[in-house]
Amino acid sequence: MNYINISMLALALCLPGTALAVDIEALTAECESCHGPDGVSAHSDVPSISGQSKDYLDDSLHSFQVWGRPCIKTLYRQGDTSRPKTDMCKIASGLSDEDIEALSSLYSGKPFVAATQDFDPEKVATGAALHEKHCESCHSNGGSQAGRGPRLAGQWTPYLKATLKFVPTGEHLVPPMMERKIGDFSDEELNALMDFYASQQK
């Protein structure tokens, strides 16, 4: 290839609407066909990613891409429901670090919003506690900061709690302290933990 040749390869990959440009409609489409309109999830089993943070869903992508998180199979929720089963390892494996980047930009700039949700009320006071002294630290204000960490408050619990089932056996890969604490928690504990959580629907 001559000098001219790569001087107009470089330009090209230089300029808007050229085939490497991130298609950010088509990626989202993929995205809302689970997470829902702007990433606001209406099912249990499916996290809301709106409002969570830039750094928090860089890191997510790409620990998909590496299988450092559970892979689950889903079913579509919206547009071609027939579509076979996918999950979030095959969905991340097709991304570039662009397309990554576009795509945490995004959704971190919507609002949050906290899922209508079943909880104990007698159980929120000790899942209050258990959260200050286990995890403020690292998922603050009550677990309503988005961070390094996920915003835990008004998340939907059942996919909490069907994605901490996987710290202790390794298949998410998390900070070593919060891996020690989660086989610690007793399922009591995990459970106000989650009542807690699920009660911050404001």
Given for the second form:
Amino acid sequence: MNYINISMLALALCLPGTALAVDIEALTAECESCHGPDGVSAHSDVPSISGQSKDYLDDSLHSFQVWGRPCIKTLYRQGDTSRPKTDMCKIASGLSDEDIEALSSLYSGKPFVAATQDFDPEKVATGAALHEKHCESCHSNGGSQAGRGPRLAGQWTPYLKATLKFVPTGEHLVPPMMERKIGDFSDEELNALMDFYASQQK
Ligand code: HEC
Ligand code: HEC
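Alright, leaving the form predicted on its own aside, put up the form predicted together with heme C (HEC).
Shown next: the complete complex, the earlier chain at its head.
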């Protein structure tokens, strides 16, 4: 047997082991080249993933695997930024259940850091009232609680707006109560809600 054949045999013997082990460093390097160090995003169209609940992160990644929510094509922000555009459906399709479990545990255990961003201070009270009436039951503590309904307070407004567009069309599956409400809101009401979430910067 020559060297190449021996190393291929060694590789074949190793594969079952390597397929099971989660290489968390390689995974997080991939995630953080868009979501930022520790999952805190510096880009307004990329959500922060740190401090969301484990259930929400786990469900979101499984949902991307089956196109249960749309995927927006996006460029890499760090590392080799010349890599072609990709999206979360493609990225999630490469993850095993063990990878998803490890990543969800890791990022849910890291602190959420609210984005520093502009908002209209005059609309915050209107947004807070709309939130209290229609959203607080699932996104509690003014949207700052990370649960099955994800944390909204301090998340990037451009990202939230982009993802909410897919709710009334049924492309991003959310509870029916939320879907109905989002569809009913005027742009002004939605903007006021966003101002309320963006105002929570601590
Ligand atoms: C090339 C950039 C890129 C990479 C790499 C990337 N993401 Fe994303 N991710 C995004 C963008 C942009 C969005 C928002 C758009 C969308 O939902 O399609 C997103 C959305 C998400 C969401 C949904 C967040 C929410 O609030 O609903 C999760 C969870 C997520 N990514 C986790 C990960 C994990 C874990 C990895 C690493 C395995 C990863 N991402 C790698 C760009 C990226
Ligand atoms: C009945 C419970 C419920 C109510 C009421 C509700 N939501 Fe949600 N919301 C959820 C759940 C659960 C998800 C996660 C869906 C998924 O798996 O992507 C979600 C997701 C979201 C997201 C996507 C967040 C992200 O990081 O991608 C936004 C934005 C949002 N909700 C805003 C609102 C607003 C604004 C209201 C009030 C008008 C509202 N929700 C009312 C349960 C609810």
